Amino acid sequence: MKILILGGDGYLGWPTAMYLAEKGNEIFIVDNFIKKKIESEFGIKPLFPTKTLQERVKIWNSQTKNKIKFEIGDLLNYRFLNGVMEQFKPNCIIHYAEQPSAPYSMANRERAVFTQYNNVVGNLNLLFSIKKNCPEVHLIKLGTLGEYGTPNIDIEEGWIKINHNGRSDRLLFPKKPGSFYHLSKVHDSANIEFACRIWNLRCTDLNQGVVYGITTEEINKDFENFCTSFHYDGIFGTIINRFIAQLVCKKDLTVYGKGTQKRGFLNIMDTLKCVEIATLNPPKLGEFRVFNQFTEFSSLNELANLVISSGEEIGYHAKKINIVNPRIEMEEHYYNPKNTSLLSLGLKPLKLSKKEIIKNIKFVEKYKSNLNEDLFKPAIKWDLNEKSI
């Protein structure tokens, strides 16, 4: 297929690109280094330092005979997306390429109509740019688990069969999101449905959780060059990075609030494949599917007890302490996501293990020297102050 992966940059899209030209697929990569701006606007690195997107697919290509091209450009740019797309005429688009911090969009009002502006427009812009030049395309959007928050009903794949007063009817599952930026994942939903429904697009929507992982077979071919971004601040960072990096430095590890917040998880190969059976199984034309793309949820303090025992075998003594929780959220609920979909067509999950917490403790552990620990603070308050707004 020929797949265009917008925001191939960043810590999913690169990996995805590899892997899918791995496969034999004609990759064509779109990314406009927001991230890395937003970076620097808070002193933050990535944990060990990456090639530049140039320089690594400069060198994939120089290592294989399935070339990656690429282009910088900005989905707000209409005109540039729509010349991506009447050269390149995509059979598949992977959309990653938007702005993917929680934290970043409840710093204050700015961040948060940036991310708005940036994430929803953006979307926008490729609806009409679909429309226009490749009707047919499988557009391949990555949501997220967060757009349903924590409702107190079974979690249903996008969709719910409702009866109320006698009559039924299917509809897009109630959202309760927990952030600006998860608010425009939601807004985002809505939109490819109206254009699926209007226009007969056709759209797979992966609500995805937390992804944890360094390694997969294409980095480990030359992770010098190849490696993605491992982020364990309170911008980017997830909290499975944050754990294991205060591990390293041996830190408490800082759980937010109770600890019984419950989030779903799944490996970075487990993402990747996923991806490549959604491309292998599109929707029919008309339809916006959903799948929910996790493959193990746990609480945050079943977490912290794992990479606290997952150390202790390899000779790291920590404890766990709850601290004033800085979001604004449930935390203690029901959850009870579901995830049929892609386990019907094949997907077999990797597991959160000791061994995975344990092998990535020791990735860690070489670049202990770039750790900087003012970064494990909490950096950003749901509850804005005046200087906020």
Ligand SMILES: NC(=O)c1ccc[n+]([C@@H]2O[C@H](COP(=O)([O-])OP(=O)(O)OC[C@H]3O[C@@H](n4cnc5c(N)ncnc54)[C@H](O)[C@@H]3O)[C@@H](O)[C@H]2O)c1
Second form
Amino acid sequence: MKILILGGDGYLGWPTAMYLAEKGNEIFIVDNFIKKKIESEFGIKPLFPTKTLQERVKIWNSQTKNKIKFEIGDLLNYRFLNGVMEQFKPNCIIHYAEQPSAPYSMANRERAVFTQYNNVVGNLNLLFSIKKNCPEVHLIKLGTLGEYGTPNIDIEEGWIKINHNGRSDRLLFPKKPGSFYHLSKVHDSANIEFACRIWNLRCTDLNQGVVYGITTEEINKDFENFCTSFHYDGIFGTIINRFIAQLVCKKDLTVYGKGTQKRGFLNIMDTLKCVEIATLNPPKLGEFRVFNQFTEFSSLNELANLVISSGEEIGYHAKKINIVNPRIEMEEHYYNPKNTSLLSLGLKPLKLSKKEIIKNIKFVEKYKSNLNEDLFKPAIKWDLNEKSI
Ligand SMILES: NC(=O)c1ccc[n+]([C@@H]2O[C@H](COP(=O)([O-])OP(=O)(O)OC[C@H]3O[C@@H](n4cnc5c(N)ncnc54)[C@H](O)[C@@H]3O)[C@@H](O)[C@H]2O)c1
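Based on the form predicted on its own presented above, generate the structure block for the form predicted in complex with this ligand.
Every component of the complex follows; first up is the chain already shown.
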């Protein structure tokens, strides 16, 4: 397949590019390095250095026969996007190229506007470019499980059948997201569903949980040259990464609020498998298909306890403390999201185990001197102060 990976310099995009190239697909990456710009705006760095995209691609192409091509550019630039589509003529597009930080989107008006402009307009440009250049392409779009929020009913995979006043219909599942970032994904989903309905496009929207993990088979071949980013900070960091980083620094694991909030998550290797499963099983033309892409869910307290007990096996004695929640979110809630679609297409999930956590702790230990404890603090509060408005 000819697969265009938008956002191919990112945490997930780069490992996906290598994984799918290794399977014999022709890979073309696009990225505008906006994530790197946001990192420098906040003075944050991933735990260990990654090579530039140019260096990684050059080394990869010198070592394998499954070459990767790339072009630097912005999805907001419609002319650039059309040029890529005309030149490459993809059969499949994996769209990761969005601003993915909920805290960033809640920092102030400018960053909320940037997040929605970048994500929603970039995605709209893509839909128009698909319609113009390759209307039969399979679009695989990364959404998030956070689009649904925490409703007091079971969460279906994107759609729900509703009976109302004696009539029934199949409608998009109602969404109650918790940040302007998550809202951008909701708007994307609505725009894509509309484009599938009116233009007969086809899309798989992957409502993904939080991804953890540092390595994949391809990264393991040459970690120094092929590694992807590991963030533990308050902007791009994810909770498991931060807990592990705090443990390694012998600090308390800080849990936001009561810690009874539940979140879905999955291993980075399962992200690659899920995306591959989607590429191999395209929906029909006109179909907007949604998969909930997570393999398990837990409360924040359960995750902290798992990191603490894993650490105990190798000599750490950490404890968790509950701090004031910087987010405005429901802390005690019902949570039952469905995830049967990817399982029925053959996904065999990796489970988050003590062994996996210990493996990650040992990785972080190697780069302990790079850890900046200031970055453990929540960077942004959801209730804006005067200045940020
Ligand atoms: N990592 C997770 O845990 C997770 C969970 C759920 C959903 N997602 C979604 O998956 C996707 C990838 O996540 P990630 O963690 O790899 O994020 P990332 O920030 O590491 O990667 C996104 C990449 O897209 C690029 N990009 C952003 N806007 C662009 C634009 N307008 N034009 C060109 N390139 C642009 C960035 O420079 C970056 O390299 C995102 O859409 C994110 O919302 C990620």
